[in-house]
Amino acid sequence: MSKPIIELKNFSYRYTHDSPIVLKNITFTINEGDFVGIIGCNKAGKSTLCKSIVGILPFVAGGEWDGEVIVDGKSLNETKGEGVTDVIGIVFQDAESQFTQSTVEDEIAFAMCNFGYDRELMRERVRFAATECDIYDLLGRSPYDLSGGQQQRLAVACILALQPRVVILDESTSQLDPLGRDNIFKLVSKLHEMGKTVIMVDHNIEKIADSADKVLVLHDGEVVMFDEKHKVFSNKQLLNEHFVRLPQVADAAIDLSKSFKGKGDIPITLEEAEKYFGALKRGA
């Protein structure tokens, strides 16, 4: 049976007293090994939750808030947000602006440095989150002279690095091209792989739907929907209430479902699409 890693319970939270609620009684629980996207228009209150689930919101940028959001059995409430970091890593849609160092080995070894690892053990774990993250060759370049692409994968090998048990991606792909962003999707996929429980903001609702196990949908502060991601981008009627598309396959094979009986699930990737179709072809 799966372990509870990351708990909601009726957490809101606003900025400062006189400001709207940004989130509102969320409630919802992450198992340990899960792979969760969460999707929704802009202002849902994406980036809010992810500060919120690491402890940023409220016990380091201040704010407002009740109920409480617990990792790994442990209350933020009771704990003030420390020891967080031991069990949570995250990576935000800036990836430049989180580098302080002179060359990527020294950035993915800051972390360490701060936290007192042992040297022998620093270096090996640069040389395997470099390795992994395909980055090993660029170790003496600045990170400042990498592609956009590149310094994303840097900025997830510093949280490799640490060993996270849990990695989250707040919009980490929004400022790539395809090329970059489709590598980005494979390594986080291979941190899953890996066993890492993942959490990811992400607007590329195909790629969500490709990588993820559960999606969970936002909107105004408010947990729309959080359910296996068939069932989620199954609900056309209420993706769209909220402003959320769907899978273009999954809006075509609904559409024709009107018109055709449909063979088996709703598809939600390219490879569910091309057996859906072709279902329907052959049964025409």
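Here, rigid core means the biggest group of C-alpha atoms that superpose within 1.5 Å across both forms. Numbering follows the first chain given and starts at 1. Bear in mind the structure is a predicted one, so any value in this text is a computation, not a measurement. Compared with the form predicted together with its partner chain:
- The Cα shift for Ala109 between the two forms, taken after rigid core superposition, is 2 angstroms or larger.
- Once both forms are overlaid on the rigid core, the distance between the two CA positions of Thr173 between the two forms is under 2 angstroms.
- Annotation for Gly73: C-alpha shift under 2 angstroms between the two forms, rigid core superposed.
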Given for the second form:
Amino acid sequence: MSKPIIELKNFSYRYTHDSPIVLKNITFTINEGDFVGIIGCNKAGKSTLCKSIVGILPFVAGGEWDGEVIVDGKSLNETKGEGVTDVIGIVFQDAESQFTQSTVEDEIAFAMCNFGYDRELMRERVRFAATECDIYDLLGRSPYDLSGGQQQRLAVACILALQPRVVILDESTSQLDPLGRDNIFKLVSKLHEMGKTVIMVDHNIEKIADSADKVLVLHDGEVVMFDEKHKVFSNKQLLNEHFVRLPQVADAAIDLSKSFKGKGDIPITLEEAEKYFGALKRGA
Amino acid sequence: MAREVIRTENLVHVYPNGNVRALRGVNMTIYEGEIVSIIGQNGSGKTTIVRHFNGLLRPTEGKVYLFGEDTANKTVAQMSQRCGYVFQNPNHQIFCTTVREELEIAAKYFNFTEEETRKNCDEVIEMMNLKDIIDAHPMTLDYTTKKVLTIASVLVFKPEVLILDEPTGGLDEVGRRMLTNVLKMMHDNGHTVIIISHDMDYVAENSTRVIMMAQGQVQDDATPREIFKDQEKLKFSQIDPPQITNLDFYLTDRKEDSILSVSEFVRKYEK
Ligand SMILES: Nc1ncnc2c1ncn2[C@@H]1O[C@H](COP(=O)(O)OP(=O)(O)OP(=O)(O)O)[C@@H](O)[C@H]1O
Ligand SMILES: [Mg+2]
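Having seen the form predicted on its own, please provide the structure of the form predicted together with its partner chain.
Zooming out: every chain and molecule, the one shown earlier first.
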């Protein structure tokens, strides 16, 4: 039985005293080894939630909160967020605005500096992360002179080099080309198979449906659903009410359900859809 | 035949930093009223080329024509008033201290009358749903709202060509619908839109023409239906078509016209 790695208990948050409440009394548990996709429309509070999980909100950037976040058994209210980075690596949505080094190589190494690795291990990790994120050719370039997608790859590489137990990616594929995006999803799936916990905020519903096991739907600061992905994506009405769309194949299956009943449950991945719609295949 | 709005002739761009040859002789013509999507891998030169259309970058070699005129002696102001460019990264575009100021600044810069400025702003505020944040400091906004604001601040001066660099990145369904309304409005006014995007669902459903770039050159240039037709070629170019297009590939003979949206799929397989 896997143990909880991230727990939120009646957690609420707002940025300032006179601003609206952004997270409202949120309670959920993520177990070690889970792959959770977080979806929901803009302003649902996804980025705020990610930053709260790592304690940046409120312990570094301020704000008012209530309730607690527990990471790896320790309440952040007690640790004030200290030590979270030993457990969780996070790629922020605007990660490119946080680069500080003059070369891509140093930028990746910089993330590891606080961890006291020896030189050789660091070099190896840089090489590994840069290769996995397909920016090896760019190691000598300045982070500021990269294209948007190249910067996003770098941001992911910085976290990958750390190999933390939990990886949080906040829309880290939004500027990637399709291959680069697939690559990141493959990469985190690999981490997931290695037993790491993955949390991904992404608008690419199809990719989330492919890779995650659980999906959390956030709307207006509240958790609408948090369940196994098929359960979440079978609830078209509830999702649409919260401006979340379904994977295209699920949408198609539901829209066609009057005239066509396929094999098994509503499909949410291409693979499932090929089985479900199998009877319609030319020559079948 | 529609009027030509942008034409490049053997456009080459080399960034001095790192001596990067980002464009290697691009010939591209864009016509009035088109909604052109530029797709292609990270680093293939998409941002680099469109930044030549408003003068932010200048050719290392070759020429750029705007409405038939050589742009070599045109200023960024002259070019960007007709060719409004929305940055890939909103943090690079925003510099005012309130949303309203951000919206008005360009119109003022381009010498719009106060009345015109107010009227245009009001329209855009309504369309982009910015009323509630009009007095906010732009830097306190979340990433997506910043993105919407940057689009709005360009729409205010009513450019004839709207260039959107990765507008869909991070946009939810509501944002995408809003964006689609912007495209429709431009199109209905006979204006031209250029969108750079990695979001193939969006590209498939919303463009009249797709230009695919690879390594600083144009690799393909066709309608979305043609671009997403040939599975082999898509694989080769590392383009992932919409999921529904892939499902249709699986179910049908490849020679048929490709399906570009869920509604097309449903229509095809109904009854
Ligand atoms: N200021 C700069 N200095 C040096 N090289 C640059 C600069 N800006 C971009 N480049 C390089 O030029 C090439 C083309 O970059 P460009 O930004 O045009 O790509 P893009 O197609 O827009 O990519 P993306 O999809 O990642 O946004 C890349 O190799 C990039 O690293
Ligand atoms: Mg770009």
